[in-house]
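First, one chain by itself: the form predicted alone, in structure tokens.
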Amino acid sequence: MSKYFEGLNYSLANEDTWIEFRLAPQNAKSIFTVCGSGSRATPLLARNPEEIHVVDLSETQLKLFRLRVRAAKVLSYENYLYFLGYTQFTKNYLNRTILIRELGLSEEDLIFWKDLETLWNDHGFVYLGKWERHFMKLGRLFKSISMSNMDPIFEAKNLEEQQLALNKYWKPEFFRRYTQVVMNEWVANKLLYKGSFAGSKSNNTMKVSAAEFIYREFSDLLQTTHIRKNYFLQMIFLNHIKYPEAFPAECDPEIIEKIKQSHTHIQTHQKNLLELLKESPHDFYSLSDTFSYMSDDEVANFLSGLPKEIAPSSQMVIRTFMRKPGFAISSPWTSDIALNKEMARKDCTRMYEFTLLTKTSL
């Protein structure tokens, strides 16, 4: 297992986790999903599969997985919010070391984060990833070397007010320098992608540097969007999710309630995600940006050895991020690239190209 993968290297992520909420199946038999922080995973137990999989190779990434889930289940919405860390007080005035001991977490897993209580005590647990921690960084260091003040940018209530805050506040060829100082292969690698970055040369299959991509993506969406609701540029500039419009899918209230009815069994795996996808048929799949650190040889054929009773009309959510490896699709599996590019311009990160994958038959 790559360095990249071990202990807790997610806790929020930039996924906008609504894509595959909507394509997800209501009462499917099975979901398959990646976990990475988590919060891209629980969602889905809204849909009330009668069993969910969820799979990644950092056991630290599943007890996150797990906290939230008990979190969603038995800690009231505003309680929800402020243990996770997306408020930071309650009406109650309750610290987290209570609530955690509500959820009803495993001993293994109450032990693991009863050891760590100091890192989320104060804040919660949205920001505690090693990802998380590294943009949050270069945020701060945005700030403090370009003088730029983001707040106006983000208060504004609509894009008509937001693009005269940027033609006030932003500095587009500041950060267009910023970024190929910090964006660039080496930094990405030695500071946080251990050598793994998708964006490396070496690896790289969109023929754009990584500081260009960044710079590209950004400028698109401050020009074209309404970032007061992306929790991903929030998390970046701002150093926490300010306005409650931005929030992820999981912490929509409605999910979480739906989250809180669910009956659906719940099994983890740490294990390799190539070998379990063989076991046994799912109703769909959430892949996650995992290709993105494969090679062409890992998944070139990886179709091919998906158990044969999946059923018709099952689809399967592929992200890569800067580095797509060839994969044959072939039938009963096809694949739109039009709604492809589509799904890519909805998510709020626009850091993804997606593959979208529906089983025609069997």
Ligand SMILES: C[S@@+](CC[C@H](N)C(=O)[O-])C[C@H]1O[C@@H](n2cnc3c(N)ncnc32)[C@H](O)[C@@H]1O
Second form
Amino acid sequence: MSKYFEGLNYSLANEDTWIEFRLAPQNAKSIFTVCGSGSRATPLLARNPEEIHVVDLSETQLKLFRLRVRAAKVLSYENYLYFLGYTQFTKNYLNRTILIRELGLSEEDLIFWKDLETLWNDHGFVYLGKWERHFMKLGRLFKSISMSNMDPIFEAKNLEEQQLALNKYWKPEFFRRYTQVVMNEWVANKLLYKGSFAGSKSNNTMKVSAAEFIYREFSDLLQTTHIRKNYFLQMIFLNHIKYPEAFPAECDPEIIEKIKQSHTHIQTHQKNLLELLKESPHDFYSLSDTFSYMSDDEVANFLSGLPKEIAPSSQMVIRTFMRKPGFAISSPWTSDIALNKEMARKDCTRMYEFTLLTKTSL
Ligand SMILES: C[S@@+](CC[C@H](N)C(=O)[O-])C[C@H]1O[C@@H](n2cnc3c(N)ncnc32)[C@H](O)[C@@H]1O
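Can you give me the structure for the form predicted together with the named molecule, which would complement the form predicted alone we have just seen?
Every chain and every other molecule in the complex is listed next, the one we just looked at coming first.
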């Protein structure tokens, strides 16, 4: 198992969390989700399943999920956004050290987070992950060496204004050369992925390099979408999510209200997801971007090992980045290539290939 998946790698979500939220059924018996930062898993509670099973190899990621859920359940909406780090002020002068005591965390989780207080007390949790810090650093470096002012591009109120700002402030050729340096295999493995970079030559199953892929997708996002609504690009290029209209699903007030009212039995598992998948049936699966880091052998026949009791119409969302290991899709499971492509395009990070699997009643 990769050495990369230890400690706190993810704290915000480098996945567009609206995608899975929109697919998840209401009032399901059971939802299965990979944890990661927890910000894709947490909104699924608003769908009020009877049970949710949250799995990760890293216990720290699970602790972050439990912290998010307690914060959503207990804190006022304003204090919740502030506590996580989406906003930096509350009207009532409460600080995060005081708020964490209100959450009702287990003693073990509370001690864990209190020990790290100096890391989160000033700015919260969402920018703490190694992945987020790495890409925010790349954003700062890009800004300083290209001397680009990205603010006016994000400030634009519509696509026309954004196009004018791009013409004035964006340096596409410089960005292309920059991605070639920072997304090259050696740099990515050395500075972040500890040898597990899915975009490296030996892993990559796409026809393009990681640098070319990122250049192409970011350029398209900048040209065709309103990036004032894109949290992912704001995190990288502005080093924080400046505009509330870009906030991910876990910041939506209606979703938070539904999480407060949900009665879901929550179980967290520190385990290999491939093992947990075999144990019991679920109605919706959000497997995040985990298969990119697995071998063909590990996943080749994983569908045939799933419990037979999985109900017809159940769905499973698999994301892959640069590397999609081969796995057999056979009856009763189906996947629609056009729909997978559409989901990849809708995801505001544009980093993933999607495989949406649906169980038919055959
Ligand atoms: C590659 S990361 C993606 C994180 C995600 N993009 C996010 O936004 O939070 C997925 C998470 O899966 C966990 N993971 C990777 N392989 C796993 C496995 N075989 N079983 C369980 N968890 C795994 C990692 O520790 C990580 O937290």
